[in-house]
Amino acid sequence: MSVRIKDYPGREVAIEELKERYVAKEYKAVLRYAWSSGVAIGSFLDGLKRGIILGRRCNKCRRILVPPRMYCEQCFRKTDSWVRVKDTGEVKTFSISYVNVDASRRREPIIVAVVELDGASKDVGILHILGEVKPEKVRIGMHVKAVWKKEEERKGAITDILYFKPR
């Protein structure tokens, strides 16, 4: 097997050639990290764990924010108090796609929506798919409602949420 590099227009270049004079070292890295999600988001997946959506108000411009933040970028202030929105909501934007996140095709499609959710501010959404529905039945301006993992499945996560459905 070789490759072509671009030192070397015309010329293949073998593997054994291409680790010996381009590779220093292999080796294989174990890396373990850790990060803080922070007060607002660490908040926000507590409350999916329990089936809830929390949001952050700001009194200021009254923006209810989700997913929350701890300062308004509106307003450039520390927001107020959290609040709890509904599960419901409706889709402002949506796309169809056939290409996974590693780039290859998918048989049946995947439905990325933004979802204005209901308690939350006109304009603040939260980015999920759509399942239950057909592609050519999506619709700007349709109504939906979270599909939650079971009690026990939840982690805290985004994900515990499975996706948004028609209502």
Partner chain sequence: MVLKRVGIVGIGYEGFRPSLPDISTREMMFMAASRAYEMASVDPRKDVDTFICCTEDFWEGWSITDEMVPDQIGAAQRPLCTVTSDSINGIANAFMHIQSGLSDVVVVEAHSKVADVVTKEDVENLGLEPLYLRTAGVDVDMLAALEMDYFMRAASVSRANLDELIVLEKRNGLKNQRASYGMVLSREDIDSSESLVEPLKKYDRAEYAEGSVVAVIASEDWIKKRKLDAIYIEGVGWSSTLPWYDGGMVEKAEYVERAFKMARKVAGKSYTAKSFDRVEVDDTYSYKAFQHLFALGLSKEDVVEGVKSGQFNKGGGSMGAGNMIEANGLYRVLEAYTSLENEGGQALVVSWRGQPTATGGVLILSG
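Next, give the form predicted in complex with the partner chain, keeping in mind that what was shown is the form predicted alone.
Next comes a single chain, given without company.
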């Protein structure tokens, strides 16, 4: 709306009204996928199941990539070796979210953060959530440590790490 236009003429048609008064068809596509995780992410997820975090080293730019990749996107070459990095790190950036993935509201916020892991290269971080910390206490540069699921509950998924907590 602007200074001159205070309202639009007419009115919006509600969904229910559309169904009752007009011809409408509903269709729901069932879209299901089973993505191949590949060598890099497959090994990374397998590592998580064993309670370790794996990265790949590029010998040319000397970066250690976490999550790992079989190729270095900067040098465009195959990465060279597997590296085990620590499950501790530093918060690079974070966000305090009051919405769920389906956009519904949350009473207690979820703290989403990018964690630069100890042993990985600068500016290489993994996206995860923070726990055991009040939102107002979170700071960039804060040192954190992974809190893992019990070994028997791990499935080879990023959620095998429950969250990162301050250390």
